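Single chain ahead, written as structure tokens, the form predicted alone.
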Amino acid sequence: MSASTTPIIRQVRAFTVRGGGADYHDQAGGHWIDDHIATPMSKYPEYRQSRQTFGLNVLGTLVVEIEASDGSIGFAVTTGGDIGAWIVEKHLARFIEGQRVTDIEKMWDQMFNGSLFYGRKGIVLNAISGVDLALWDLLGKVRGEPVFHLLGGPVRDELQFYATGARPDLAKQMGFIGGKLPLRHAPAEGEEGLRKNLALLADMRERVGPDFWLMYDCWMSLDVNYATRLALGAQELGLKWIEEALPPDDYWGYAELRRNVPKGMLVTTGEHEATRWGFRMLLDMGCCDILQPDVGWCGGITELVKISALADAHNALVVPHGSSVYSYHFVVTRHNSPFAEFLMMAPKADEVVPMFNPLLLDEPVPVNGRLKVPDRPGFGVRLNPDCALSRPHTH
């Protein structure tokens, strides 16, 4: 494909949709993902039982579509809803339309620097990530290749997964290599809450035996003292790692926690971090052993490549936060991403269902905890036409 025949990007469109999708917290009642999970808001009793009470599901899913001059359409989904759609349509589109489909690095740089005065992290990076992922999907479709080919090709035949959900014991039966539990009780629930956290871990250890990985996802809810006590109490229960124990901006606290935990226990974080600069802080300050960027939030594939290279130079692993095919295509190409996360989106965490169900069609799922990434063009998934997309803004 020469420069003269390279398709040009004709139009960028942004849509929103409610319910299960990239905003996987937008679930109906009775789902494990919204059942008394420790959060930074757990200090307030009225917001303890359900994360939706303080608005975890307010954004909804953002769908970005990018159409090229040859008729090819790339798309991607992330969290962002109406706000993200406005940013894409009213601001980011100007950096995309009229460009060659191959000029992804330039487009990323212009989106990031053009929004620097109000962006840097959060919803703006979600929007940039969505556009970036759609650009990679589009390039794969134009070239007739899967994204993992564009990233250098696979370094292993298949991915192996750990499962995140309320039932690690069932995850073991399904063939996963480990199970990550949501922490239920935060510091405001006192000594009794700490005992309950350790008791749940002990119960799961008894169910899964000594060799199955068990981890705790603390979702930014703890302080250094509580996280240290939890880690020390969990040592004899074989806790593999303690995840996102502190608020994402507390780099100093993470460095202290990593010094405090028992030897051999890992500290992991990064789900709510963004860009190479944020992850440089985590690495330079010795905050964690495993980085967990979400490819739909950290800046997309273009930025994840840089984050991964930085981590590799620090001998740190990169295991992206669950983001379905968008991380699978990356993980299969990197030696320092030896396994992947799978979010158990069945309400009772008792069966394997597609993570972004019902929004994506052809979304692959692990079988016996393993998956060979399909070699269909782009990310290899389609939008479900039965999902009611809305385009709240145009340009």
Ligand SMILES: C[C@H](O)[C@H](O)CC(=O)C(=O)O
Given for the second form:
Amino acid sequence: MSASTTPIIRQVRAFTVRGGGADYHDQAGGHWIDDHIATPMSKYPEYRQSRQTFGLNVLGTLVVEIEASDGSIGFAVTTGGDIGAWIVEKHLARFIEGQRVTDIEKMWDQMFNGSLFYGRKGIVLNAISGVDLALWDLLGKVRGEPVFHLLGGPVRDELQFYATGARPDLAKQMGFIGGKLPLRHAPAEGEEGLRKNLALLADMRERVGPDFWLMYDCWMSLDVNYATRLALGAQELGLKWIEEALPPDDYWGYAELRRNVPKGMLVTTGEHEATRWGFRMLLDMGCCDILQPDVGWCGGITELVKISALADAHNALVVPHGSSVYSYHFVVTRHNSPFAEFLMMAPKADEVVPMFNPLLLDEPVPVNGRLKVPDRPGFGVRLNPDCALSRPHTH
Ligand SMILES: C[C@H](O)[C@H](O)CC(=O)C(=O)O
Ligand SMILES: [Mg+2]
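Right, and the form predicted together with the ligand of this protein, after the form predicted alone?
Below is the whole assembly, all chains and molecules, this chain first.
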């Protein structure tokens, strides 16, 4: 592809869709992912039982489609819904249309700097991530190569996974290397809650035996004192890591927690962090052992490459949060990403279903906890035509 034959981007389109998909918290009732999970809102009893009651699923899924002059179409999905679609159509599209499909670095820089006055993190970075991932998908399709080739090629033949969900015991039977439980009780539920958290872990340890990894995902719900006591209590139960124990802005608290936890127990965080600057704070301040950027929220693949290089120089691992194929194509190319997360989206966490179910076709899933990333062009997935997309804004 010479400069003169490189396709030009013709149009950017943003759609929304409800019900699962990239907004994996947007599930029907009775799902483990909305059953009394500790959150920063747990101090309000009325918001304790269900995260949907405080609006965890308000956003919905954002689908970004980018069409090039040769007719190729790249797309990506992330969390962002209507507001994300507005940002893409009304603001970010101007930096993309008319550009060469190859010039992703420049487009990313313009999207980020052009939105800096109200952006930096959160929904704007979700939207930038969605556009970025659609650009990588498009480039892969134009070149007829999978994204992992464009990122330097695989460093291993297949990925191995741990599972996140309510049933690590079943995850073990399904071949995963570990199971990450959602923490159920927050500090507002007192000492009894802490005892219940430890009892659930003890029960799981009993079921899975001594060697299977067990982790606790605390979803920003704790303070340093509670997290330290949880970690100390969980030591004899072999807790491998304590995840996202504190609010994402409490870099100082994370640094203190990392000093407090028993030797060998890992502190992990980052799924609600964004950009190389946010992750630089986590690394410089010694906040954690494993960074967990979400590829659809941290700035996309373009930014993740930079976050990963920074982490490597700090001897930190990068194990992306969820993000399905967007994570798989990255993890397979990096030595400091030795395994990947699989979010169990079956309501009872008792079977493997695609993470972004039902939105994508050809979305690969681990078998016996392992997966060879398919080498189809781009990210190798298609939009499911049965999912009704709507385009709430145009430009
Ligand atoms: C289970 C957690 O509360 C959350 O829904 C997912 C997550 O944080 C993770 O997969 O990590
Ligand atoms: Mg998490």
